[in-house]
Each structure stands twice: as C-alpha cells, then as structure tokens.
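Here you get one chain, nothing else, as structure tokens; it is the form predicted alone.
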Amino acid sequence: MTQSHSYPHRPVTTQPAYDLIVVGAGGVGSAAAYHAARRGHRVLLLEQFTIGHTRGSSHGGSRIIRYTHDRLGDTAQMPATFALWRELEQLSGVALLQMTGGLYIGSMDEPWLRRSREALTALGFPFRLLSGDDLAAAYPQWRFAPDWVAVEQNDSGILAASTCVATLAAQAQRFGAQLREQTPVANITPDGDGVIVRTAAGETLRSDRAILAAGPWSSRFLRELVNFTVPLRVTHQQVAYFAARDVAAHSVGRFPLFIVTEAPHFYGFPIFERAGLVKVALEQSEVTVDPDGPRAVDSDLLDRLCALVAQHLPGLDPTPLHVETCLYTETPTREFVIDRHPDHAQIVIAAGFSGRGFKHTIAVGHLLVDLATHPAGDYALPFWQNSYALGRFAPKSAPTHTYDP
C-alpha cells in the first residue's frame, strides 16, 4: 500500500533567503551548487558531515571516467561531460583528470561488452578490439582466458574524487554560494511555490527551489516526499591496494585502467593514489547496510578479491597493503533517478548514482539546475534522458508523467 502525502498550499509569508538550497555536498550536490552559483543564483549548500567525509560514496583518490558504456545515451554524453571537467580544471587551476586509456575485458558475446562496442561504433568513437592473443602480447600484466577479448578505448581516465568534490564546493563558494557543514537536514517540504528545509537542529530555511542529493540517505527523504516507493539499495563495497613487483609496468602509460565485465565483476587502476600500489575492487550486491551503521572490512569479500588478483594479475602481491570501504546506492537497473517531484516541481530529486555515477556528477549537477530553473514541463535539456524519470516507479494506478524532450 502506498502512502499519501498532503502539503499545505499556503503562500510563503517571508521572502525566501535563497533561490536554491542543495541538500548533500557529495559529488552531485557540490556540482549542482557550483553550476547554480556560477549562473548567479543565491545558493545554500548543506552537508550533514564535512566536505570530503568518508561516510558516503564520493570520497577517495580515484574514480573511472570513460567513453565506454553499454547505454547509448551515456556514451553520447561523455564528450560534453569531459569538457565540463576540463573547464572546472581551468577555472580552479586544480588537476582533476588523469587520462590512462582503458581495457574492457570479457568474452566476445558478453552482453555489456557487446552493447558497449555497438554504442561506440554507432557514435563513431574509436576503439580497438583485441583478441586473447593480442591482449596477452600487448599487456602481459594480465592473465585471462585465451578466448576472452578486450575493448581498448583511449578516452578513459581517472578522476581524483575527493579533490573533485572539494574543488566543486570551493568554486561554488567562489561564485557566491554559502556552504554549511555539520548541518543535518530533518525534512524538505513544499510551501506554496517555494520550499521549506528544516535542519535537525530545528532551524527553518526557505528557498524558491531545492535539490535533494543525499546519496545513501536519500530514501529517508523520499519516503516523506513521494507517495510511492523509490527502490534504492545501499550496499557495502570495498577497494584494496596491492604492491606491484614491477612499478613501471603498472604505471600510467603502460597499465590502463580496466574493467572485467564477466562475473565476478572487478576493476582496477594503474598506480595513481599510493606509490607503488595498484587499486583493485570487486563489485558485490549481496551485503546491504544502514548508511549510519558501523563500517568494517568484509573479510570474505576481501578473500575473493585477493584470489582474483592472484589469478589474473601475476605482477601484484595478492596480499593487500591497504583496504578502504564505501557505499553504493543503486536502483534495480542501476539507472539514475534525476527528476522534478511529480507534484511539486520546485523540488528536484537526484539519487542512485553509486557504482558508475561519479564520472557523471558534473553533468548531473548541470541537469539538476536546469530542472530546478526551467518550467516544470520542460525536459528539452542537455544531459536529460527519459530513463531518469522518477515516475517510472509509480504504480500503474497512480498518475504518471510522460516526457518527450
């Protein structure tokens, strides 16, 4: 049974202090604040912890950015997304993006790898398909089944995640945004044509618009905001750092970032964050967690990862020297939620980005500000995709919104 929610439609009696309040200052929220402030809006960015905290999904020294996707829409957006990151580098003077090239590895008919080749081909983006023999000859650092292939695509690199978030927040403030850390939000409610944001400390803040970008904590707000369930799943993830026996062979220029698309899915980077260490991670979807719960390394998951490293990366010592934990927040299809509230367009919702979302954050922030500032029915916006629509989760008996940008 779905809940029903009613909100008072009384006029706001006090002039809102802000044009836009952004709740959550991870990658998505900080990007939204940056774009909105740069456009001249009065922006308040609220963060329950501090910029760069390690409780969510936006921290760490490296995230993959790539043209190679199995969805045509995602692939098509990447040149513009890269351009936004490069523009931020120029504005800030901070290096954020290290190009490395990428290898995407699996069997010839593996669905993700096949769809990715089709998307790259359809858009005219160059790549090279390596046979198992080609892969072994060009990249002896890996050891895979001889009948596997690899898509080699040069438009792949590393974003320095924590540095990106700090830079987005700093540039938002440079353009006039206010940042308040250690400010948990209790609830967000529509108020006439505006929005009221109440903090956990009891403070009432008023704004014309609000963007919810609460990461793993999104469901707590969504249960109050919408009258149907938005299926977000928060899972435990971890990454480990392994010593390279031959540092040069595992450095940028000789060791591209890689994604193994066959199950069990694992991925890794050249030496980047930590001297002499290669970062590798195994994706898992079994262990769901409370985002406010304790964090601990999952020893079973780590043992599985070490076994994969020993099997496929013979140049690494399979005993890690460092392990970090983080969270994924995903919908069942891993497609993002980016949309206006179905009844209160002044509230814009962004959720479900973990696992593949960090590379997109600067473009998502751009889209969120467009959704917040354009008329409610306008979806003819850069970076919009129909798969983002919130209404896809509404029960068939409930009103739904169809968008045709």
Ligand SMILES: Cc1cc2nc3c(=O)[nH]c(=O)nc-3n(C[C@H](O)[C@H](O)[C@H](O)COP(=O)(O)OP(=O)(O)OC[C@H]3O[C@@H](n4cnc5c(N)ncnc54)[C@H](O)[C@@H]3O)c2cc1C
Contents of the next structure:
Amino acid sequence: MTQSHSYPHRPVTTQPAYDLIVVGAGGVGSAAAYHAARRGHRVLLLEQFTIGHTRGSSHGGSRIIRYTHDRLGDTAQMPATFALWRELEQLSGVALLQMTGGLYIGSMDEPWLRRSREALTALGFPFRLLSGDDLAAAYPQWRFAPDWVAVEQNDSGILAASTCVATLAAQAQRFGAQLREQTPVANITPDGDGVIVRTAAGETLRSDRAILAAGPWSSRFLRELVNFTVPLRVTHQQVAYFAARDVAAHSVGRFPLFIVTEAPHFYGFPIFERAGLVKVALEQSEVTVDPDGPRAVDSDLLDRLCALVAQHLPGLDPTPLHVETCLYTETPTREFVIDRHPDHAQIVIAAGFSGRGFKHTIAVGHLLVDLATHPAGDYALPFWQNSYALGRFAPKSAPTHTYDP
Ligand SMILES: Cc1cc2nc3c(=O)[nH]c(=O)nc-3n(C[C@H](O)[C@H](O)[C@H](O)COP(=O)(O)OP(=O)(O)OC[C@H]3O[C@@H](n4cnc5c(N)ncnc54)[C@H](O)[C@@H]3O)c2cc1C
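Show the other one: the form predicted together with this ligand, since we just had the form predicted alone.
So here's everything in the complex, that chain up top.
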C-alpha cells in the first residue's frame, strides 16, 4: 500500500484519502494504527466513543502479560511481544509494563497447567514447579487447596491497560495518523479493490484498506460482511478490589500475579493501580450481554468472587471496596479471528480476543498491518496461525467433483 498504487477502475475524483482506515480504537485498533502510521501509511483511526472509554474491553489499570500459555505459539511469540511493549515505552517515555512474576495454580494434571509446562519446557524458558508444601512455605498470603501445585514463572507482569491504549493512539498520531473520536461507523463496504467506510453521521470515507477492530461490536459488521456466521459471544466480566491487611505482603516482589487454572477460574494481581488494594476477578462465560445495553455489577458473580477471596486469600478483607465491569468477545475455543476477508482481501478482520488478548495487541496490530498491506501469504510474525483464520467458521463446502474411474 503506497501512494504510487494506481486504481484504473476508479475515477480520479474518488481516489482514496487514506491508505488505511482502522475502525475501533481499543487495544487492537490503536495498535494497528500505531504500526501503520510508523510505517508511513496515511491512517485514519475511527472510534465511536473516546480513547479510554469504559464500555469495551481494553479499559482499566491492569492486564496480565506472561510467557506461560497453554498454546505453544503464544509462548513462542512472547519475547517479541515484550520487546514491542518495551520499544513503545522507550518511544513514548511512558511506563507501561511492570514485571511481577507469576503463579499459575492448579492440580498437577490440570490440562492448561500441563500444556503450559510443556510449552515452557519445549522452548527452554525457565520455571519452577512448586508442590503444595513449597507453596505454603513461599506464599503464606494464600490458603491453597490440598491438591494444588503451581508453575512459578518470572516472565510475567502487568500492562497498564488504559495507559497502553492511550499511548498507542498518541504515538499513532505522532507518526501522522488522524484520530477521530465520537465517530461511530455505520458500515464498511468493498469498493473495487478499495473500501468505503460510512459513518453514522452519513459521511463517506474512502481508503485503500480497512481493518475492523470493533471488539464486542464486531458481529454487527460481520453479519453484513461475511456470508456465514462468526460465532462471537459477548460476556459480562467484572473485577473487584480488596483491601490488603498487610500491604507489604501483597505488593510487587512478594505477591506475584496469579491465575487459578482449575474451575472456578480466578486471577489477580499484586497491589498496583489502587493503593493498598488487590484486584481479583472471577472469569465466567455464562452471562452474555448486549454491548450497547446497560452495565451493572452482577451481584451473584460478585458473591462468588468474595467467597473465593475469603476461602483462599485470608490476608484480604473479602468485602470489595471497588468493582469494575468489562466485556469479553469470545470465540468457542478462545482462538482469535485475525484474517483477511475471504472475498475482499482489502478488508482485514480482527475479533474475538476473548479474555486473553490484551497482551498480544501490540503484536496483533503489527500482524494486521502486514495482512492489510503485504501481498497475500506474506506476513512477518510467527504469531499467525491457521487456527485464527475466519474460514474455520465457514460451512464445510460439499466436494465439487467425484472420482470417476
Ligand atoms: C475484565 C477483563 C480482564 C482481562 N484481562 C486480560 C489479561 O489479564 N490479559 C490479557 O491479555 N487480556 C485480558 N483481557 C482481554 C483483553 O482486554 C481484550 O481481549 C482486548 O482488550 C480486546 O481489545 P479490542 O480492541 O478487540 O476490543 P475493545 O477494547 O472493546 O475495542 C473495540 C473498540 O471498537 C470501538 N467500536 C466498536 N464499534 C464501533 C463503530 N461502529 N464505530 C467506531 N468504533 C467502534 C469500540 O468503541 C471500542 O473502543 C481482559 C478483558 C477483560 C474485560
């Protein structure tokens, strides 16, 4: 995608004003705009609300970033992903990433924990497998279940999520991208080998390429763009902050971030964005919501979380002092959707980042720009996997010919 491309089918008056329009300025869209602008493309980033709004998936003070994954490809990608975040910190002068170490807790045979040990081992990344006795001795802040063990892995940390998004968007603008907030997009349609993006206000914008990064609102676009169903579920999530009775014992250095991989899945952080408070969340995928609907704290989910805190983290007061809500956009297997449109390669789709996408946004943005601007099949990151292809949801086509002896 360079300005020297010619589009002979299109009259001169409708030459695109942009090389790339990105729809949605959450973590994914802001990262795509940042990389595209850095590469010199003329970029327009459109956001229906404002940067940092709290109705989508990327707001809040903290997200986990880790080497420990049950997918080998994700673990393999992490050194490059950490480097991209560190590079953004250097470019911007803004602190984004705090290393904390991580504890990944479950029973010895729990599949996620087993696969993540296998991935770390296969790639030669160090970790310690702590027995129940080791855990009790090292982490008296916890009351572990009797059969729990843990993977202790130091390459784990916290991304300051809202600050990351604001920094990505600011750096995109610094490299020349235009950002338009309060600009809802009504639809994206192919136009020859370019794209027309219409805003809800009735404006028509033309671009060579578009990246759809609409998070929980993605289905609205996909229903029009793709002729099969992309099964995305938008689920309600909430996080709560609990006062630590011993602040030092729950601070970075003594209390690693944690994920309990056994059901019920819950995770948490050392004291980070709120003084004296530990953030803990119960992950669930039953409660689905309309992204435009009202947001309210789900008291049943909160009660379940408070009970887990009372049971396992006796150093916290189990009455939360603050609760925040957020949305996941989940695919059935939590594999992302990162792909060119099957029929219109100038439209690239990024969706379904589930509960694990934030750490990857900076690498996904890089990949999205590759997909939008490189020839088909030519992309730079090993992070790309066939399991992220949109076509996995297409009905299996009937064989087009039979064997005729
Ligand atoms: C509580 C919670 C905890 C999480 N914890 C972690 C974690 O620890 N580690 C991790 O890696 N990930 C985590 N995640 C997941 C991660 O945050 C998400 O996968 C990621 O933020 C998704 O980003 P996104 O850009 O796809 O979506 P969003 O951030 O929702 O961005 C989509 C944007 O598109 C905009 N948009 C939509 N429609 C339009 C339109 N028509 N016109 C213009 N703009 C539009 C929206 O307003 C929004 O700003 C967590 C998520 C939640 C909710």
